[in-house]
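Taking the form predicted on its own, here's one chain by itself in structure tokens.
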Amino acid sequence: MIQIVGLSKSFATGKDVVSAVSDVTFEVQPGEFYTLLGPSGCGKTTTLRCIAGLETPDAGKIAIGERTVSGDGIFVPAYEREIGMVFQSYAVWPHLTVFDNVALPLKHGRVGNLRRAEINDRVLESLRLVKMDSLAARYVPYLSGGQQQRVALARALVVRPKVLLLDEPLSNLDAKLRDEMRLEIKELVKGLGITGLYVTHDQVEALSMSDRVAVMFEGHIVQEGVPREVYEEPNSLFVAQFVGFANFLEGEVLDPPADGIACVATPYGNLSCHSNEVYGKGDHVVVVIRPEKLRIGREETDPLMNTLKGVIRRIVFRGASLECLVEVGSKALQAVFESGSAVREGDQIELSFAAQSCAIFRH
């Protein structure tokens, strides 16, 4: 449904030229919810704006469905592309009612030539989808942030787009509203069978909403995959650091990887770690361990089980879980245990984790 090949875009800033996107290639399948995830300035919004027709790429090809909209000497303006877009700032008009805001693209966009009755029906249909039909006559300044975001979403859907583009649409909402809107947007897009392309710097949004995630850094896609794969099998130290929380221990390779497992010497003991790369003896590496992979007590059944001794310095109750800060030597490790775990601050404990539950990357 969306095909991007070799997309590049630079911007002139005074005497310098900054490369925002460099040779980016990916595809989004029909009906898929695909997310570009990355820190500010990584190129994700520029990529989205190129797809929307709001920026002109320097190089590359963009196709929506069977139609090339950019590249090969072609540039289709934004209003002729079969897309709907939701902006971070909502971009709703304060002097118009909810109804009139949603009706705007039907009156002035690519659809055109619709009778008043049909416009009325399509606007109310879109407002019903986002649960805003009862507020159709209200003016925007009298809406909450969440309600304004729903209006922006209804306006994007009213043109019945093949592709819905969403640029950090939840970043201005409070935590509770973000949780609600994440679920609603995903269910709505899936229910309508629309192809969704979502841009965010929020890892929770990306992991909870997406069929696939592409992590971007410095204008490039550095990893692409289903959320579980990106989280549990990061292909670089950057991805491990950016996607979710992790513990990092510096060490030195003692034994090069054999059957995908390397032995690493750390100040806290020797550890058996999963490795997808070739390392030599003496190579400096960083061991990455997710907090939820740490267990209390030794498990003797696995010969490659790692153990670390420490003291619990802090416990935070999170309802279904306990977030603990465990002091291991001079290192403070984050661990997540079940809320029923019988642990207290000051307890001396032994942490265990499997070799396959940690990974190593070059320092």
Contents of the next structure:
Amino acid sequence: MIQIVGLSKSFATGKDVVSAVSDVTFEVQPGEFYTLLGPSGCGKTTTLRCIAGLETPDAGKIAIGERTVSGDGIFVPAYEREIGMVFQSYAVWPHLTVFDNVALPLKHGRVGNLRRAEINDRVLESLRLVKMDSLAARYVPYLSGGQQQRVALARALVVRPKVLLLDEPLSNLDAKLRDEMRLEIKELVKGLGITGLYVTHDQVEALSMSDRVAVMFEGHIVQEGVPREVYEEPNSLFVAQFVGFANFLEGEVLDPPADGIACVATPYGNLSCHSNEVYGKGDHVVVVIRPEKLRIGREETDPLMNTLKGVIRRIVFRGASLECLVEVGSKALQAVFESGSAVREGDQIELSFAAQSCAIFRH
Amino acid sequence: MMTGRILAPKLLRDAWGKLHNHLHFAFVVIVVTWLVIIPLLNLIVFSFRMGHPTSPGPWTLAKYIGIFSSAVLWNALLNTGIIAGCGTLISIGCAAFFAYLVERTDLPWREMLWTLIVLPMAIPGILFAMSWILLLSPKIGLANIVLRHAASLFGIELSDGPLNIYTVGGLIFLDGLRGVPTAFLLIVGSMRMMDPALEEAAEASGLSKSKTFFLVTAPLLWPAVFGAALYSFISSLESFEGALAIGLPANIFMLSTLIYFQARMIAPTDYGATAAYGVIFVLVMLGFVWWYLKILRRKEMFAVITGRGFRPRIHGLGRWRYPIFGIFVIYLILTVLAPTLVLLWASLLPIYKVPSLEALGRLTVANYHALVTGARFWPVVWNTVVVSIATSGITMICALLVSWVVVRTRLRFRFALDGLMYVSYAVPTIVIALALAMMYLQVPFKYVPVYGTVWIIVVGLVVHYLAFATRLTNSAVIQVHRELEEAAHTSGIRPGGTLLWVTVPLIAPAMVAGSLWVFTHASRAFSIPLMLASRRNEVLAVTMWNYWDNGDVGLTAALGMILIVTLAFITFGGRRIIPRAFEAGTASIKGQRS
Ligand SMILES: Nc1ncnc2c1ncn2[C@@H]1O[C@H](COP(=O)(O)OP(=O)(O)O)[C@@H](O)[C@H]1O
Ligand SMILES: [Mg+2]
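Switching from the form predicted on its own: structure of the form predicted together with the partner chain?
Let's see the whole complex now, leading with the same chain.
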């Protein structure tokens, strides 16, 4: 539904040129909910604005549906692309009521020539979708942030776009509201069968809402995949660091990978680690282990099981789980155990993890 | 055949779509070129030609050579420099003193004093000059008569004088008084916003009160004061009214009156030479405007104005607290009371007479009656209303479109456009009028039938007010978050619709305030309508001048009083509307939570 090939965009700021997006390529399938995830300033908004037609790309091709909207000497302006967009700042029009905000695109937009009754119906239908129909007559400055966000959503949906673009729509809301709206937005978009392109810097949002995630860094897409893949098999240190929490142990390759398993010497002992890359003996690497992959005690059955000795320094009770800080040598590792585990602060324990559940990256 | 029939409308529709999308850019470019660039270029070009605009002659440098080798230009430059310079010193001195008194001392009734200081702005410049002629002309001047009576008490008999408005000193005096309100408004802000910590720090390090004032306070305020002085000087350079009513009879030429004299008072007009004077005038003004802009930019970096909004330290006046009011009383008499009272007096007499018991018995409203029932009055009122409304509407629309391109687009020519607005600010009104008159005499522009109508006046006034109006609309458009417009684009609304349905409603308060400002100024504008006057397009201020020129002091004064009172009502009404409109507008823009 959205096809982006080799998209690049840079900005001139005074004398120097900032490259915001460089050579980005991806494709969003019809009906898919696709997320661009990355730290602030990595070029997510710029990518989205190029798709919306609010920026002119320096290079690359963008197609929405079957239609090339940018590239090959074509540039279709924003108001002629069949999209809806929700802005980070909401951008609801403060001089209008909730109803008129949603009605304006129908009255003066691309759709054109609708009868008054029809406009009325479509606006109310759209407001009902976001549960704002009871506040239709209110002026938007008198709404809360969450309510303004819903109006922005209704306004984007009322033109029945093929594609909905959302730029960090939840970042200005408080945590509780964010949890609610996450689900609601996803269900709404899925229910209407619209293709969604979502931009966020919040990995929880990205992992919980999306069909597929693209992780961006410094204007490039560094990894793309379903949320589970991105979380479990990060392809770079950056992705491992940025998506979810991870422990990092520096070391040196002792035995280069054979059958996908390498042996890495660390100050805390030799570890067997899963790897598909080619490393030479003596290469400096980082071993990445997710907190929930660490177990208490030694499991002798598996020869590829690694063990680390440590002391529990702190325990945080999380209800379903225990979050522990385990001191291993000079390093503090984060580990998550089931809440039934019999551990106390100060206990000497052994941590074990499978070679398959850790990964190594070049340092 | 089928495809042909389908294709043609589609091609047409595409072409129209393309044009439509860029319509506002095209419009802005055309309007600005038409209003500012062509008249100015035409003026420059013609200053190098012989002949009449209707049939231009060969190229020549003779005009410039003639001008620079005669004393007329140097004389006018000298007069203009002296009058504007000394006048500015008076304005700035008074304004800075008043601003200090109002903002930094414990003087009571600050609100009232504010109003009082800016009140003289309500009197049109030409009326102000006329009323001071009635007060200070050597023979019949009212103030002179009073002074002569006073002198005779001491045994000194004078036949005329002792004061004479028809001198360079008289012009300086008037220019100085006229400049006070604007200079006050420009200075008073930084006086108020000054961070008291800066002065307290000086005193804490052991400086005496007077040392603190001269070593800290004064240098901190200097950029604001100097900026205001330069602004005031620029306005004085191009001022016309006093120079016309007082300077010309006394044979004291300023640059503005020199051009008026060349263009309208000697026949046949030497257009080339007049154009050359105009070009020289513009160059002089451009130099000062450029300097002023440089200072403005530097002033923004200066940290005096912190915007933290505290009340500065107050200087106790002690026993001077009430006597010092005398200064304001004198100011009020000089700038408002004496001029309006002498006009009122003159308007109530069929033939102007010095006040006396005998004259008191002859007071009548005959002048007002004659005016209102005369054949000339209502057409002139109609012209004035048309000019004022058309000017304010067209100016604000053009300003909005220009601002939109300057603020919102990334087109390369937007900087040039913004710069051009400053250039148009540097063109003196009298030169705008000259350039337009010459342009619409010439092929092909003479086929646009505006010469001699109210519309050429409207064009001139639009050019003149455009610079100010774009400042206003620029800051209004900047206030509107870009994403509010982009949200309209992504909802499928075209740029034109976005402007109409999103931007304009959001900045409506600024638009209303701006049109009211332009309206009140256009309705009493003098130099442009006079320079472009014909029998068909007379406006009130011009009619007033014609009466005066004919010696009909009574009719002049009566018309002047009508103008002052009407404008006072509009301004007073506007005062109440504008702040409210502003409040509503800013609330609606800023009320959005984030
Ligand atoms: N209009 C602009 N002018 C100059 N630089 C810009 C502009 N928009 C974005 N940038 C720069 O481009 C980079 C990417 O910005 P953006 O796409 O907004 O990042 P994100 O949305 O991921 O936080 C940043 O370095 C930003 O400073
Ligand atoms: Mg962003």
